[in-house]
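Single chain ahead, by itself, as structure tokens, in the form predicted on its own.
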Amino acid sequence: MSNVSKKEFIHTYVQLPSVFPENFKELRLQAKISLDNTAFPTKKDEEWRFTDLKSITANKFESVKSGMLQASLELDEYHLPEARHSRLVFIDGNFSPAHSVVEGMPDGVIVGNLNKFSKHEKLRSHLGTITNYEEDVFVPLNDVNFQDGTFIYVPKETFIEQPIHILNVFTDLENPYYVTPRVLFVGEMYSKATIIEEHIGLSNNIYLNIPVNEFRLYRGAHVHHARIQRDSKNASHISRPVAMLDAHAEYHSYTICLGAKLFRNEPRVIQNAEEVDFTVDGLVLIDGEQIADTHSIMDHRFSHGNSHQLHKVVVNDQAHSIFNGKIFVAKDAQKIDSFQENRNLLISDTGKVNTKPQLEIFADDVRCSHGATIGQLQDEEVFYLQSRGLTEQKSRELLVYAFALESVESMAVKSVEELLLKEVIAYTNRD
């Protein structure tokens, strides 16, 4: 495929912007070359063989112009009473101070938007450092077109007690849409944080969320991020969260897909120097005919680290998901320990996994472990609850419940935890 063929295959379904937005300028212009130079996936591609983009290709996303803001949005439902003074909301793409408070941080710690703060040093030495993703059209995406985002600086042996409220709203645009998220998180030596970022769809419209994280921990840094993902049921969601991790740092990450007709992850943690503790968990839950695909790499290239992935799904009606996550171990990268699981549920004959756990080890000195079930409600454990005064489909949600409380209970904000227990509830007592 030449060149000019594949400019012309992303423009066929999302129109670029006559103008694109003015900061950053340097890391727009090498976007726009790749973005010039990169086809768009189909399922020729092996990465993406068992994904139908039909959700993307039969529409023509528009681009949201800046200033495009409902500022009278009553968001107060969304609103986490732990992150009370520590909120930033984007809706549309674009950054909301009316719907945003920041107050009461420790000295040095910068929460605020990408365009307040374009002229940071910390912010322009890291701004699209750590997003390799090879052949990827979807992060120079971001790249050219993010109208704003968030910046998180954390300053050297500082701690943040207060949980960080990313909230992400999408509105109900009559033409489709898309929208590039943006978040730059850099922690300094010894610093700590909680990150709680949301997705959420106001409407049932048709938009393309395009998010791109990059998270940059520095020795000892200490970041536990959640990412919740609420979007539209006809809205399709493509992220690209990365973080990479010096010495002594830990990275936890927990990520919930409950909403979107086609979301894809595909979240990784690069390990930059010896001694490093990270985790790549979700929970999905998915019906109708929603996609899940999660796209992972653990990339170990130092010894001496330890990492965790368990993703559980719970498929109903002809809902799909795959799992494809790549345990990476780099030559002479020894004394790794790595755990991958992916376990699956079904509760519908209609309903589809692909799973794909898979080693790329090339030291010898490593304990690493990958496994992958796909199973359905046991009769057994059906036929107990009913002999204890339970009916049926009690039963089965209460199994239901019992597999997701794990991932739940990972959360490290009460509320969130409990905004998860409903949403894992609401989805077991679905028709």
Contents of the next structure:
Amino acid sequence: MSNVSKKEFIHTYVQLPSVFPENFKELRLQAKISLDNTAFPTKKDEEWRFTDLKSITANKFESVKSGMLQASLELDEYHLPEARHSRLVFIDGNFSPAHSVVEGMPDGVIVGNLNKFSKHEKLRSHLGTITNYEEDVFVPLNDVNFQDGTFIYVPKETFIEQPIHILNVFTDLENPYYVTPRVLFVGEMYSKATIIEEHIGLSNNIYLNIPVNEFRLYRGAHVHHARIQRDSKNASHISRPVAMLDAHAEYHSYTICLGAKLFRNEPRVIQNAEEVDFTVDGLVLIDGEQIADTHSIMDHRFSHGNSHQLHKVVVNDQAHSIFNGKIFVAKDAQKIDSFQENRNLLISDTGKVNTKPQLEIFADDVRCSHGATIGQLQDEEVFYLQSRGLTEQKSRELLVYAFALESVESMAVKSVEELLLKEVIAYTNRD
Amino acid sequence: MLEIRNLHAVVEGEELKILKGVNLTVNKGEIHAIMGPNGSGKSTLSKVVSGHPEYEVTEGTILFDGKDITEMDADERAHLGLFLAFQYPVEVPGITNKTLLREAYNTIARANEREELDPLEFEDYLVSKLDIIDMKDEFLNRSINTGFSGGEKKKNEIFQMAVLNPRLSFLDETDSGLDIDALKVVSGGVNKISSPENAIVMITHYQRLLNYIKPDFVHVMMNGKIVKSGDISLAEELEANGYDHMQKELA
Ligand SMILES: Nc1ncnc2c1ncn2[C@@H]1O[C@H](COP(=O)(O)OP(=O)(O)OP(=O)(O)O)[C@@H](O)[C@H]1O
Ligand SMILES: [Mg+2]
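Okay, that one was the form predicted on its own. Can I see the form predicted together with its partner chain too?
Zooming out: every chain and molecule, the one shown earlier first.
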């Protein structure tokens, strides 16, 4: 906790539920104690130095009651063809059975909502076990408030072929409101799955989105996890995705940030046994007055780990990008090979970038490299393309597209790739 | 086709004149060569003609088909049929040759109210041009000039010229960096592209290129001006006596 004399608590900015939701009482009671004792962050906290939180603190967010479901909402345009039999839809945090479909899963696989499986032994033994962020108000807020969420369980040696699409939709409720989406994923030994987690604001309204993800991967489990943030341009989004990996597990995540006024993403991957491989890539395209902040941790606690982080950012107008990438290597965690790179492309004179790699390495036999660059579009490149007949606008668009492309190409799911290409073109074409 | 009248140019926002009154007329079907010492303004002339925003024209005009293009954007000049093969082709990571050329070809076609080509048609068209300079098709899917050798970059410029089929091309030191075999291939390509309907201005330091691509006119540029024009014998004279000699003679 910071030593400021006057502390604010999260109660100042959000209305806590007067009665806790039925399920997971213990988790919620514990979380409530944290909330009562932990101050809301300010710029005086080292981890929040550069991040302007006023799009949260200028509001009071209401909690969304369960059952306020708009079953008739038309969401077809957001469907992914690859996931037509494997889609979970949440509208303002509430599970929508009418919009969801889960068919043809291999034996023993569970893809469903948390409430439905609240008594499941695997759910009970995992929920809330790896999300201990330090001095934190956002995970506890999610804990006390989540109405429902996603539970995915993949049994031993089971492959789920089709990607699972978790679609979080935010509607235009009258008052500013907050939503706390939750995902629990448990992958047993040598299982395999692809998850596409998407957040979409249907309008330009103000809301606060606080998702918490827990991915527990046992020996040899493989997961691809794409996260697409297309929140309302007036929304705030604080994300806490955590993955814990046992031996030979692989976890590859790609976060795409397009929307939200304020986006704070704090991905963490924990190496919990020897020999793991993981990726924490990101692509950020921001303009206007957007703030996109990534504070990541790649936490190597055992030997023989590979990790890779390419965080690419395009900043236009007065937008502001913040990156703090921590690589931890514990004492005796030898033979770690970790790579981190933050590449920023500034396409306006007024955009802002803060970038800070942070390596804390206590083992001696490791290879960790990191780098950060801030660049602009090269006039010579623009002229070269223009001299071939492309308009200046098209030339700039192609160059930004080329910069972003590397991230998009690793998406693994065709329709997501296409969607992102469209977003990149829309971003470079906007006015 | 091209008429440059008393062209003066500076680097945008600076005083120092680089072009100091260039006059040059190029007609349909002609091949011109511009020679001159380092720093005399040859590349600058080619960039000013193609509309590089780094330079500002302070005096004079550039006419293309009688139309004043002095203030036109580079892309509009390309739409009219101007092309510049760069002395130092730019590397553009992440955009393939094919992407650039298809976009360029179709943009030019649109501007001229000609039929655009769909991806499949364009692929065929592109492949049909590979032979002109003996280019391997793998280059089509590589990022523009990225990691190309010096010679490959020059070849790539001529390949782009073959695909876009411009009416007037400036070839800025396309020969430098080419070994003798590559020079033969590239100049053979240029000769195939050359027709009575288009025109070419070559910038070079060496007479050897002129053995392969025969110019109708040779110009000598010094200190921001074309100081002497003639036929191929002018190049031979330069090769024999050097620029110093010519400078003294002119003075
Ligand atoms: N962008 C620029 N900024 C400053 N000076 C420039 C710029 N462009 C050209 N110049 C200067 O203008 C002069 C002419 O340059 P240019 O490149 O046109 O010469 P060139 O005749 O093509 O020479 P070379 O034979 O070496 O290619 C040189 O003195 C050069 O330094
Ligand atoms: Mg030059």
